[in-house]
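A lone chain, given as structure tokens: the form predicted on its own.
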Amino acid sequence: MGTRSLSICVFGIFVADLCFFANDIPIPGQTILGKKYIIGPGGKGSNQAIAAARAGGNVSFISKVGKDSYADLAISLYKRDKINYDGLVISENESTGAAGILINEKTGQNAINVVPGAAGTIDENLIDSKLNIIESSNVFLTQLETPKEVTLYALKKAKNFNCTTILNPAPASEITNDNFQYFDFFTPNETEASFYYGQSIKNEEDCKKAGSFFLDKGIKNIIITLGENGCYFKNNKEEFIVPASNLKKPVVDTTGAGDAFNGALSVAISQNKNYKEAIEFANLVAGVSVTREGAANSMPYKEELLYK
């Protein structure tokens, strides 16, 4: 495995994030006067690739975009953060995806509507054409913003190449039982974990029961991210909760926190850190990201983590 040239492969979508900041998030039928808006890079897969690259990972990204200014934004970022984007297909027929993000400036909470655009047309042929990138990776990280059948196909291929696989099941959507065996790490937040578990997860006892439920399905390691309460981890050998990182700065925007966590986790795993150290590192990167505005733009560089 040490001879593999590209340690982390991320498969997911890039979208342009249109972020709108106000004192509240409007309810249906309500109009709110906002404070400001920002257009920046987003999409869970792209965010995770950027988080991983900035956290010290050697990263490749597989996705599909249109031929437009939003795609130019993505490519300039990948160049800057030294992400290998040989896996990026540029479509003449579709536009690059976009997301509308409404952010409560007082609490940092958000509501998001994602339109995948070109990335929504990704198929198994695209994965087959990029197998060399997956094969040369130690860790394969993906989410559920790409078409689900294609995502599961890619995870199986990654396991065939002996990659360590991480599925961040966001947004949550049904997965048949025969697929769970392909997930080395399953990283839902509380809401997503509750969706798969079938009941709400509110405390440590709920996490423990849900953890056993996921392991019984064939997942090797379950990590439930609990926001300000840290993370719950369980596998067949150990079980623990890692508290959130203590940070000097206040939370300003939680957009992309889960992406920061997953990107950093992939780096720690590629570096063979033990699981507690890996989660502590992922917590730190996620914690720093929520003290900044934006998704991809909030991802910290490795050097910054020394001065959190």
Second form
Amino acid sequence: MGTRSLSICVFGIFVADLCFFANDIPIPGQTILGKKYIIGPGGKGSNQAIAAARAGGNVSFISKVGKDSYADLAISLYKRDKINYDGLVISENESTGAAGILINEKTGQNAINVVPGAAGTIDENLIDSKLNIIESSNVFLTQLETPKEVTLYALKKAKNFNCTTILNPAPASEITNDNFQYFDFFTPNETEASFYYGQSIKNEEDCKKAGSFFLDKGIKNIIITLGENGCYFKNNKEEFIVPASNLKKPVVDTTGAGDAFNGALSVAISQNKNYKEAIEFANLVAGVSVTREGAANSMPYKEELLYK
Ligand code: ATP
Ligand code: RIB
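Now the other one: the form predicted in complex with adenosine-5'-triphosphate (ATP), given that the block above is the form predicted on its own.
First the chain shown before, then all remaining chains and molecules of the complex.
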């Protein structure tokens, strides 16, 4: 057994986000004139790792990138935010991925097409070669942008090492019933929760019914993030809604809000906060992130939260 420190292992992808801001998000067939564009760090896993490190976590990141300028951007961020990237494989013959993100600057809402690039060919061998990182962590956080079978394999390994596991099931993709027992926390947004529940979730009553459905599947704790309405939580002891933070600044870009939430949640859990406090902390960090542009670049440092 490796030494157990209070640390977080994030498995996921890094990509460069190409973000286009305009008055609207174009519909199929439409061309619109945008206002500006930004190229910045993205990828749910990498965003969550950065959110966690800035929120005070001791973070390691497992992924794969190409040998290119996008990867250089990732590595300089990990150095700056003191993220252990021993788990980052650099592929000589594949490119780092990218995401096209269309943002409505009036509402902060977005539409995303993400191409994982090198991270899309991650296999079980890569996980096996990084098991020491998972074993020495107490929280394991992942999403569904990496190949699904490999992600589920990594989650099982993490559970066997007694990590607290968090699956942010984004983008939503079918998961067979035998896997739900490995998820300590399952954190879909409303749309993803509706996908797994098989019915639309529109209000608190729907959340409660869906919450019971997820617990019956074997998940220990279900959190449904509800955007501007905060989030819903249920386990076999308690059930509550945390309203969204009262923001002092306007919402400018919600890209990465879920990532801010999951990264901060992993920190609070690694610090053994009670679940109510942990979710309130995640909700606060995510709220701050939507008042800033970009994905990883919108993640607040813990010192900045004191003034929110
Ligand atoms: P994204 O895909 O845009 O990264 P998401 O759809 O995964 O985000 P959401 O449910 O939209 O996740 O938001 C995650 C969390 O961010 C919410 O639970 C809430 O804490 C916070 N949040 C999102 N939108 C707002 C808002 N308008 N005001 C305050 N907090 C917000
Ligand atoms: O959650 C937001 C992220 O999803 C973006 O940074 C984009 O890269 C996609 O992975």
